[in-house]
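Only one chain is given next, in structure tokens, and it is the form predicted alone.
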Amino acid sequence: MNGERAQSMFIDGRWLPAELSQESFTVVNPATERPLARVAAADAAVVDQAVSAARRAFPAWRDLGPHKRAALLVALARQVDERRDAIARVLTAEQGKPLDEARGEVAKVARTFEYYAGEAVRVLGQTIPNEDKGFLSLVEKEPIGVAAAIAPWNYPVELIGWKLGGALAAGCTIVVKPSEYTPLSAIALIGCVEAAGFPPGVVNLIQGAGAVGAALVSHPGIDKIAFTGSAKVGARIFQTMGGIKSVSLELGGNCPLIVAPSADLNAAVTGALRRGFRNMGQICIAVNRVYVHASLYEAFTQRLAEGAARLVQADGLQHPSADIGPMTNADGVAKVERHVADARAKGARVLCGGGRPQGFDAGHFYAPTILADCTPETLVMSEETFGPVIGIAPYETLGEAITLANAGPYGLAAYVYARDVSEIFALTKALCFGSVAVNNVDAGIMNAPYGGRKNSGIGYEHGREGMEGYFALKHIRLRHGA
């Protein structure tokens, strides 16, 4: 590890000298538990400096015009594409996902910027007829101002990209704070912003843990908060934001998968494996709990356990094509252990996994785990595990499955496997979730809105809606005649 603190914060178009910050933190490789770098952290003065830079840059960026903003977003996409492998290696080293998967994440970020470049030039207002003769109402969309973007560690490049794309396309300036677990990939991404030629102050990067995030969202110069993370922290944002601000929150999931009587069993098993264990289950739309019709229950649980046991787990830098790597941090492993122990104590069967995999002396590794016969009271069925664990329970009727799936405080995404049309429509209509994927487990696509219900958040990312959240509406009522 380099003993020098890296230049980690980008404000007003330049990288701050690391020695200006008195605070720092260490980034650790989760596969080896070895330190990667020391990163300088922001204090209140640095947060103020970043917000002030964004405020100064806002009028010119707002007035630059959508076509020029779109051109810069396209240039940013090109820079990300050119640096894909380098960014991916940094991402894997600090987050843990296999290198091939990290490359895919970085590629998706480039496509995000391309998408919002297209949306930037398609901002449409309205004309509204008036009851009184001689009046015309115009509704215009104006960028809301300076945005604060706080991103988590599970998809550290992609989730910054969603916020950057929507905000920049709308004409907002932005201050980004990544997770303290994954600051290095954010530095690499903002390096692309610098190389693409964005004006100083339009995009700013600060580093640090929760106190830095609190200082950012409570700053009076922030007009919009975009946050992805836990429901607990999301609730805290409302307590600390220091005034009325526009807020979009993408929070927890605890997502269900329902296997209906008519389901293609092999497809359902394949889908559950992919969405349950991809990124070690560290994804808000991960399949956390599965409800299987009693007629398919034993066959499904057996095939799922066999598939989970075949997944290749490795250090993602050493084995780029591995299925899964380590978890990102020790706190996540501790939560998984707590959920598995709780399920065992309440009578669940551990069909595979349930502990540290063999052959790993270091790293935050945990074996893919299948828990059968889980009751609603088990933590794995009632809380978001955010780890490589799937709980399974049988049901008798679709009504029972719907009740079980809708239970609890979350409503981000749900999954259905069924071939009978009546089953499909009964389930999709009744499930109270922001996204419902049928016979697939890719609940989000870039050109459709992505957001949750209940404690899973407010507001949207992806799609035109992901840009609309950075606008304020203005009604202009014009009298043009007698």
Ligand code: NAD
The other form holds:
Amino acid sequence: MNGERAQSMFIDGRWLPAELSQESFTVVNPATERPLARVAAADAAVVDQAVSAARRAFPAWRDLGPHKRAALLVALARQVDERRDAIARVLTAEQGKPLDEARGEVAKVARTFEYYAGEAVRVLGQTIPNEDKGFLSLVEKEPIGVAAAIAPWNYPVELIGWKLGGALAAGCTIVVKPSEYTPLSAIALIGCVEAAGFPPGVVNLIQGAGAVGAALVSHPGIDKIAFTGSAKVGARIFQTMGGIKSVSLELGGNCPLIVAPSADLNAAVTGALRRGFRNMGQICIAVNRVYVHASLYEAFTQRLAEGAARLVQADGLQHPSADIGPMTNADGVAKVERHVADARAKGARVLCGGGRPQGFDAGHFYAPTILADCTPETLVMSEETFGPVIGIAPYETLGEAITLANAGPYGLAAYVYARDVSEIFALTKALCFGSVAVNNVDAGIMNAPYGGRKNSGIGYEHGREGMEGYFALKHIRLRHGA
Ligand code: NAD
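Follow the form predicted alone with the form predicted in complex with the ligand, if you could.
All chains and molecules follow, beginning with the one already shown.
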């Protein structure tokens, strides 16, 4: 991180000399707005080189067998654990989350690799009885081929890790393209791949912005696209991929939290604070909008505003245990400003925040913001804010809360606080979301499927289901008797 051009792309087991690349871009620390490094980016020839390396490596990796692949994933987990602090520092410097949180993200990715090492050796096919005597059907799962992994900047290590874990365990080779905002943590992660001793070409890393991502997904050598990012780019991928490819899309959300009449109010406030503001609300499953039963509305909004005002905001390298840092980029701040101005104009009350905080000379800082009395028409209640803002509205009946929560184009995650069993089941059944967390706000665990409905995506990560997208099924119909 010295402002010089970093060796940024790893292809066929070697780092590409930075000076060979014509293209480059600057990475900036969001807490200081100072440059961290210049990073060499791919052109069409480099994209082709990476995909070709992955294609050449695929047959041997597929045939290596699950046990050896699992051993390499365990070695990768060890490398990540050993380098945790160094990777976390890079992550905080380019993304902005406090250092302790970055350490947690890196440690979780090591656990992801261990989890998929375990799954690699438990890939089971099927035998299917046939109507005709003397026939047997076998269904085998085969790795689909070369995967393109495209990641955003909010959890840049974890979101690459999920794709690496599933793809490598399944026997696919992979080309990774991180976000242009967070290339350095990806370089550090792929350094672990190199040190773990994966065969050349099995994992490749290229860099660049959207045009490089578009060139990668449209390359004819790609069999599977694993994309995490915005719904807008996700939809574009279908137009640009240029052929029939397997696709999984983990996209945006505008996630609701419902506080039911029987809720534990303090627990609901704690949950909303954690999932609304962690990582500055830059989480696809962030609590963006809260619907509170009228009987609890004033108490909830007041306690939430008090809690938000107490959050410690700082440069996460200087204050590792701060609650929140800056946002990652200026576009994110601009979107937050738009959502807050819109809510104000439509009559919402700003209970805390609502602008840039005092005490920062530079950096993409924005104060945690609570907006009460938001109507369904406000942007915060209908579009992904992806920033430190929570909109709140009261409701009278559970049916009304369900209608409000299910409105809109997203279906990633929803949250419920309730103690009454009938309220819990009424809500969990009716909410149209890929994950519903009740009395907690940690919807994603490694061994359960995680994915969105509607415009929030298709396909799953985490769990066995996170590997399924890297397989193609083969039906073998065997005649073994007369
Ligand atoms: P983005 O869609 O702008 O970019 C994501 C990635 O796609 C980046 O690497 C970018 O360079 C690349 N890209 C851009 N244009 C492309 C194109 N035409 N073809 C191929 N690749 C292209 O998203 P972002 O701003 O980096 O991330 C924020 C978004 O990600 C939010 O909407 C958030 O909800 C979503 N997200 C979803 C999940 C999930 O699991 N559902 C997790 C994290 C983030």
